[in-house]
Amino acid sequence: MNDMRLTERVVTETAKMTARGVQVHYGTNHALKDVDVDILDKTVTAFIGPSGCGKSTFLRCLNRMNDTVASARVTGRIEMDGQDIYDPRVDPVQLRAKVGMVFQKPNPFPKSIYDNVAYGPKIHGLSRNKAELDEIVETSLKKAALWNEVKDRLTAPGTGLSGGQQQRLCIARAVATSPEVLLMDEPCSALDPIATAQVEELIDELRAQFSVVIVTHSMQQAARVSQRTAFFHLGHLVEYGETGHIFTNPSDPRTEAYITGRIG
């Protein structure tokens, strides 16, 4: 029990985002029930659990993507740096510049590699001239470990890249607006093992600059890339803690049953 209290104290001190009593309904479907969690700064947090357990639903709460679903209703409180992100005065578009998102399937825009990365900085007015925009594009592609592969063909369409390169382009696009949190919804599920390893390595590097939250079906991936793990089951956050602890000494029998393959 002392360990748990210690963990909670550390979490509270360095939380980037906090969620308290979060509930999500899609029409009459109660998809997420009373979730409390702290997302740490400069840390990779993995959300694991069986299909339909609420992990992607909760991820989408963190940048108000559920606002785009007509039947969705989100209650409770989610804060970033102490500010309620659901406050009516918060512009969801501006929030999504600060809380970037990378989706399951690589989805580059039907534009050039350059324009894919430049799109966000342009619409948010983050550069004053072409030279500044060039610098943002180059820096973002370097952060996504893609620069050396595409620097000589920036005018080529982003859709012409391989799957793994497309996903890294989407990561470059997400980091180009200088976000503070990066959300990734199963970013490797459409990739081959080599591309998956490259993206996992990249996630580890991005942790130095961002809070990264990753939804993954792969427990091995969660164990490899995250420092904190949250286990969701049937709309409940069952357990949350240090990744090694969750995988080797879970507190809840449901977590142990999932990790050992008895549920899921």
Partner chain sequence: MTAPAMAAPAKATSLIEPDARTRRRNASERRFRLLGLSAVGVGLLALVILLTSVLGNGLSAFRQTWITIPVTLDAAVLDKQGNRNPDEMKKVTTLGYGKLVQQALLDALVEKGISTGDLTPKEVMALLSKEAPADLRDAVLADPSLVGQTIAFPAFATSRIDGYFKGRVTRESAERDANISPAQLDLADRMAEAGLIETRFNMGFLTRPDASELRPEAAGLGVAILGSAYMMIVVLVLSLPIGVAASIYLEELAPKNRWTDLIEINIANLAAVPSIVYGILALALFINILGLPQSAPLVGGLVLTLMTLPTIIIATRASLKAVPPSIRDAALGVGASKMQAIFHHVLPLAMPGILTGTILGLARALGESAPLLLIGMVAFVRDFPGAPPQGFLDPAAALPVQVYSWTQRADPAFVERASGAIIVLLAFLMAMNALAIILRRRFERRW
Given for the second form:
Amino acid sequence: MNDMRLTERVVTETAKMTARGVQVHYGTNHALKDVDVDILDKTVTAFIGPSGCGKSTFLRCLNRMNDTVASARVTGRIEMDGQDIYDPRVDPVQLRAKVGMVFQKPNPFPKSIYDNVAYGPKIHGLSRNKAELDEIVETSLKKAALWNEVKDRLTAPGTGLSGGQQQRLCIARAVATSPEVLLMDEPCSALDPIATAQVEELIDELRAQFSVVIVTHSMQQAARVSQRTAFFHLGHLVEYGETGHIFTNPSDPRTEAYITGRIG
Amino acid sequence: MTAPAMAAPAKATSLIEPDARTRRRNASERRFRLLGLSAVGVGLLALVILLTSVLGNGLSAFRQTWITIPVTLDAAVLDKQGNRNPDEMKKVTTLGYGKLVQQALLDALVEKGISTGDLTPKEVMALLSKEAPADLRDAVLADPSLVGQTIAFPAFATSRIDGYFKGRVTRESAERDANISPAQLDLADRMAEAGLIETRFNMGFLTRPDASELRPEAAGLGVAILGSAYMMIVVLVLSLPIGVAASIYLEELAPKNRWTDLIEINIANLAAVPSIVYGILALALFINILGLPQSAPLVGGLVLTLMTLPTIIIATRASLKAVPPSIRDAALGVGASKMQAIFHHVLPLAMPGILTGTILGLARALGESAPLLLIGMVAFVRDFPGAPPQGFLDPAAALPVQVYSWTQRADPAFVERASGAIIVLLAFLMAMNALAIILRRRFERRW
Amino acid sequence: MSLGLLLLLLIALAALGYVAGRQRALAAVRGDARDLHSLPAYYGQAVALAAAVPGLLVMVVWLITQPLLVERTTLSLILTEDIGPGSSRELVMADIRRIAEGMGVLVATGAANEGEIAALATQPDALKDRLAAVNVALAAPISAPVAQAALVYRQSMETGQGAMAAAVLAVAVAGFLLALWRVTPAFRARNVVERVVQVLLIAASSLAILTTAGIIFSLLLESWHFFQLYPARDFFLSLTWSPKFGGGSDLGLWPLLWGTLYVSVIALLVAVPIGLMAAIYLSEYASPGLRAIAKPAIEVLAGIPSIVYGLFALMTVGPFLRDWFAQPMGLGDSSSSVMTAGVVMGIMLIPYVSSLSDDIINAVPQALRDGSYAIGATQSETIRQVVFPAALPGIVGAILMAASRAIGETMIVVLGAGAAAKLDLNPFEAMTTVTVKIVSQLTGDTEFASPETLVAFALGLTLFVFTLGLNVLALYIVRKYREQYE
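What does the same protein look like in the form predicted in complex with the partner chain, given that the last one was the form predicted on its own?
Shown next: the complete complex, the earlier chain at its head.
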């Protein structure tokens, strides 16, 4: 692999999560082959690649969401702040409080907007009283750029919002537990262009507080929002580096073929 | 590795050391999981207890205690004319045979050297079922050539003696029992030692008709099994074609309008109407207004048909729905009419599912008792219904109803028989379900 | 002519029609089926249907109306004075039917000819003896008008049977000939056959409506009779239930309704937590191996007939609860009790609750679970705070359906709850339910037209209204719920 050179460059910055030799099998299907990646702190990292290339699979390894799939088997080593997150002593529940996730399709709970956001803080016990909880909900909604639209109807059901608002509600819900890493699995694929623009702007703002990993189908989106980009193909991590570098001067012919639209 | 370069965030806690709150949450997770597991356990335990209770109480009903004695069928008593003509021999009642059997029993005891102690001949005779003389009479009338011979006649022991050998009756209970005394049990013990009494498999439990209150040992399921079989025939013949026809219309042809909506709502509700209400319908409509006879398998079959139809319709529609539309399109595409597409292509493909659903519906109907109580199937019926079609109108019993009527009788021996009848019923149900599973496995097709 | 023979004739005529129709169609085109509008078989089917269907219809209508008409004319021969005390028109009619049947037996066995029968009808005592000789025993002596009425009944039935056979055959032959005459190459046989088949299909599916109508009609009719004899106010408001043979019964609904609801509540208290938790465990936690065994095993409970549960209550659960709970706690010594029936019914309902809940829980989208897990919720938090609230409407529907089943259940309460109608709080006391009383009032020996018997129909109506209400509500809730996730 040619990413030795990249890894060397990364050392100068803070790596929030490091993955080494990660393999994923779904039953007999070898979905992810020997992936090494460093997720940098306070950076937006984009995973791109054609469908079925393993980018979402890898994303779901980072907060152990693959645990909920019975047939999935993950090997290799993923560390967060130097701790192996697949250590048997690690409680995935605690891990996921630190590594939040936003999904492709907005999935607000059938509860009020307030309860949607307050759900995480409540179960993790992040607030001592109602006032603190109110504050967490408000700041989270503000961080998700949704506060002004919903502040008058916090008790309305979250499912009644528009698609873009629902997705931002889900982002607020994920942000509310103060994660250190936020994973986003094609967060804009179910949204219209205006909502997409709002979410993209939001991602850029969120970078100030934590690292964001975003899986996207759209190379333009990757170019717009991310500082670093990883290109996956057929379960391999083909190339990983600075976004500008990947898009202007890819070192692997497969990356070039993909970004010029010949495969994918 | 990049670990040295990492600055630990201020609020970070170790991933490996769970904090107190996480420990609490995980404990509650374990409790919840345990609760779920115990719910499953309770469900399974209930099933096991239910089945063992029924099996434990009922298996003994298939075995019966017999007293086998040599009986000399004296022609002078049984056939005075000597013509061996059954019509003439019918004049000798069971009383006559009773005397014969009593004498034979006493003689057999003397011959084996068994002392009867202080027991009077009547008390000795009380070891035998009151059904015994009637059985002997039936045997002789069926084969008049037996007269004059000495035959080994196996007579039922009374239910108390039977219960004694099965452990249901003890000397203590016999002390308080007007129908049996410890002395009689002693005699029974001596007879068993001499080989006169034995307990073995009783086919009669499946073939004999019901018997009266005082003769539980002679009671069998014959009429009930035949009655249930007749009813199942009626249900099958009526509900399969009607159910399939209704499903075809609703699933394949019906336009979406008020009438079909009404039908749909009706079917959904009929599936949930309590079975006893169907019994009321049958009583008011079939018996009181249409004047059909009580206790008749035809009426039972009709009411069970009405009950089973919603089940069959729901199952049939599901299997019609499972046939992919491409099959219909293909048939219509080569110019078949809608009916041809349905009857030539869709229906044959859906048939395994329909049959499975029908068998399961029949199984449900077979176990149903409440509506049958109301149409008089609980009546005491000793005569086998005739051959079809007249037999459909003759009075009969039904398996589940027979269970109920046996539980209503005083003699505890009937409880054993009720459990035995349940085993028969469950065996039929299991066979039907197994057939349905085999059909499904063998013919099921996934698209 | 017997019914069986008539049916056979109809079938034969239809078969003949099939062959004839097919032949005639083929003959018309000299054997070249391509010149026919439809396949030759359709011509055959058209003629067969034309022969069989109208005949069958006439037969069915005749069979239903004839007894009604004949009974009416027969009963009009019986004056009100002729009906003895303690008897009723229904009982007299039953006697008449029985005597007429006996006359039939006399003729069939050759013991008497029609003339002798007519003569016998004027000598009731002789008639009774002759009937007894052919095993048609009658409890009371036959009165002269009844004997006459029986003769009339028998004669009208015989005439009716003959007329029916003639009418059915005439219609069938007419249909046969008409259809055969219409068979030409241009005759659109397939369309005709398919239209007839469609009408038959519609008729079959409309049977559901007829059944409901029949249920409502019979319940309303006999309940109306009941309320003619017994004041509705007392039925709905009285707190005592004590039917007496000689009349003057108290037939208050409340003790029965109380018992029904009490048993149902206990049943639901057993079934809902166990069923729901089992469904949750099996759908969210259990390994595939455990699920493959436990799920069908629990569903076996649903396939066991209720009489089996009844016997289980009677033999096992009742004595157990009495010996281990009721007697030590000094709460009574009855083995049939509300508790016995309730617990056993609860066991019966576990699979209903669990399989319905299972469907409903599985209908909750995985995305919601993922959303909750991604925030760091544990599985039980996800189930309790996300899945369960999302599934709640559906689960409520499932519980309502289980409740309706509990209220309508008969055999368990007949064998497990007891027969004493009382308003009591002690769950170890024997109480009774609406369904138990329907069975006991309709299987007893009281005469049909008495309030003590007819009350069963009013009880049935109450039961029907209750369960129908619950079902409609449950279906509505479940349907709304399903739409939410479709």
